[in-house]
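Here we start with a single chain on its own, the form predicted alone, put down as structure tokens.
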Amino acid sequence: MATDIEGIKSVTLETIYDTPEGKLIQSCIQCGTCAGACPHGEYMDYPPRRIIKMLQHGLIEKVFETDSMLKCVNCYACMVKCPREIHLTEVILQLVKEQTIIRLPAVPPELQKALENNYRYGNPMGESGRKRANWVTTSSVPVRILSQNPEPVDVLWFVESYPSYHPRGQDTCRALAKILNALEIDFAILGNEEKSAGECGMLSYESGLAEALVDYNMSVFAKYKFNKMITTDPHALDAFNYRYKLYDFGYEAQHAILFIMQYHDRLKPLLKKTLGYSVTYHDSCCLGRHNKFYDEPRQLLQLIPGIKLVEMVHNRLNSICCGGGGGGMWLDTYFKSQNMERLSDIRVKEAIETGADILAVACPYEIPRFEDALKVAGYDKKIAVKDIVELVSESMED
């Protein structure tokens, strides 16, 4: 279900029927699969199926008058289950979202603040850009920052905002740095020159913000020579591989887990500590449904001595979204005001039911969301949330 990147570059709701995607929309059989797959469909006046119908009948303006698209967390469930393979999340819903936000009387304060912070500081938390690489000083291994040593590098690691600033994200950073160093990878980071990749700006109705971040990051990339790019953030992965290419980004980004798995023969002898954990893995929407990387995270977990992998009821294609995508990371208060149960709360209940010791993740949004949900459920002492790279690092003898 690959999207024609160039084909969607200038698509609007007015011109969509002039595109191959528009022909797919016209083929919609109104089966309702998309609406049924949507985790927030029951709260929407216009779930995906109805949006298509309104578009077909020239009544799309009525959708803009509701907050239906504000409740879309871009989990790709509707898109991957569509029997006609309509690119709902990638094309239609983004276009409708952009028009919806323009017409909203007021953007929910949390989301508005996150977007403003991205404009001003280059990260949604509003942290100083000068502190973006502070975690490097606590790393057990050297981490090269390109502005300090601009020599060509093989692998550019795009760290992203939550790993750079959130304490638990920094744990993941230190773990990945340790792994890359042990594998003798020539890597470096942008440090204070980096700003958010902007994927959630693209999927949370702020196309202007997204373009500003793309322009800035592209200008920074042009300063340095590197061969590959990696990131621990599936949202950044999507930004680079699906959006930056519209702006002549010439690299194929890789998620860190997939990159590490390429060196599994070198990695396996380094994993000497038996952990003895029962682990359940949460499939990230971007990494899983959108990019179809289901096996690689599980394979990396199974390389670790003493790991017993147990599956939640909903896994792989049917995984339940954490609720953080498409701006949802900053809409929990709004969702609560609408009497909507948090998706992260629903997901951790499934994790608890497995009896696992560890809820393993591969996205920096998921650690704070699931840790908070476990506290709410009163299970934060019984099951821990860890990034897969943290578990790999733990298995390496110091």
Given for the second form:
Amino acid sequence: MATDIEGIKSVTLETIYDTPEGKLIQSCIQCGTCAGACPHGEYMDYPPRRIIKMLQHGLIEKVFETDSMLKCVNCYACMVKCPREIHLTEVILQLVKEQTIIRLPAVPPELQKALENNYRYGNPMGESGRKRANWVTTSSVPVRILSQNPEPVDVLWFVESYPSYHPRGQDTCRALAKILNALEIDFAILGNEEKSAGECGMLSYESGLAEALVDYNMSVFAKYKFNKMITTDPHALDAFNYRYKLYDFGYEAQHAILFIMQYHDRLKPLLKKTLGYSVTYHDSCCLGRHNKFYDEPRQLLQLIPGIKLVEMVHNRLNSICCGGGGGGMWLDTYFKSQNMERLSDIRVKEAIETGADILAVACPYEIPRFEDALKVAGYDKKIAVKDIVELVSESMED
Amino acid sequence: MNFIVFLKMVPDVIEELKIAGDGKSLDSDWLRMKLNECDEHAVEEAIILKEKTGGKVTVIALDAMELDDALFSALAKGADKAVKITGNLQNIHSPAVAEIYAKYLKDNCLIDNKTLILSGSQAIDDIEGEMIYFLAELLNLPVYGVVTSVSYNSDKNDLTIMKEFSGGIRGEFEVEIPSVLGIQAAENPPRYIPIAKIRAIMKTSTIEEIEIPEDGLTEKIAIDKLFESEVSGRAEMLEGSPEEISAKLIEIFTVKGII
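For the form predicted in complex with its partner chain instead of the form predicted alone, what are the coordinates?
Every component of the complex follows; first up is the chain already shown.
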């Protein structure tokens, strides 16, 4: 179901029927699987099925008058279930979303601030760009910053905003630095030159913001020589592998977990400490449903001595979104005002039911979202949320 | 109606501010500038009024780092004209800024009964919001600061405004036109403009540049010294059981004469 990315670059809702994508949309049988699969479908005036119907009848303008697409969290649940393989999340919903954002009488303030911050500061939280690499000073191993040492490097690690600034995201950074160092990987980061990859800009959907960030980051990449790019953020991964390629990005970015798994023979002897945790793994939407990396994170967890893996009711293809995608990270207050239950609250209930000690994740949005949700549920002392690389790093301690 | 909005760039406090070697100014190496928040509201209010009554919005500012971004953003929101005043404009403060604006207005704009002048009611480096009062004095116009609502009465060609006072008191005024308003908050929060639109405006619009020489300004303010806030004392944390803490609190309040 790979999308012809070149083909969709200039597609608009007016021209969509001139593309193969348009033929797919015309083939919709209105089965409603998408609306049923959508975690926010019941709250939308126009869930995906109705959006397609409105588009077919030339009534799409009516959809823009509602906030339906603001409620889309880009979780790919509708897209992977569609029997006609229509690229709902990748193409049509994004186009509708962009028009929704442009025509809304008022963009919810938290989302507006995040988008404006991303444009001005290169991160959604509005932190100073000069502090992006501050976490490096707390790393137990050296982390090379390319602007200070621009020699060619094998692996460029794109850190991204939440790992750079969020205190728990920085834990993930320190853990990954330790692992890469132990595996003797030649790696470096962009440091303060890096700005948000812009995936949430694109999927929020704000194509102008996305382009501004793509243009900027591409100009920084052009300054340095590197062979591979890795990231711990599945959203950045998607930005590079699906969008930056439209702008001649010549690499296949790799998620850090898949990168580490390539070295599992070298890694295994380093994992000396038995952890003795019962762990449940949450498949993130981008890494799981969108890129189908279901096995690799579980295989990495099982390399760690003493880890017992238990599954939540919804797992792999059926995993429930944390609610952070598609701008949802900055719409919690808005969703609450619409009396919508937070998806992260729903998801942690499933984690609690497994009886696991650890809720393992592989996406930087999920740590703050699930930690908050566990506090709401009163389980924050009973279950810890950990990025998989944090667990790997913990097992490397003596 | 002709809406003229004066904007000001202020230091962005997201960045750490450092005092320069002269001890009187901020180190420009560390400085990023952004549009003063109240001025953003002034732009928004002007555009809302224009949408209701028709007319033209002109935004005007003294040259500063990152000013172009702020002016293009105002154009993208609906302003019709953007003017950048250049010249040797280092280290000038509200009285001189008002003189420059007054000079610009006298040379370039007709101030008639269809002209409304707006600006933010204060800024982080002008907490008293003096600029509008100096400007109104020079133009001999009525002035109202800390304005939180403006509506136009077409039958009388005047305005009804709400002005905030301290202590939670608000006053409603009928205001003649022309006049000068210092906007505290617009009717709606400043709107979101898709970045694509700002980028398009940057390619298609121009900012008018006008040089106004600094000479002849009667600067009435000079900064002697800039320094970081001094620590006067630290908070004391009370420890113990709730009963012990409340007993200590009562003791402290009694000693201080609060109860």
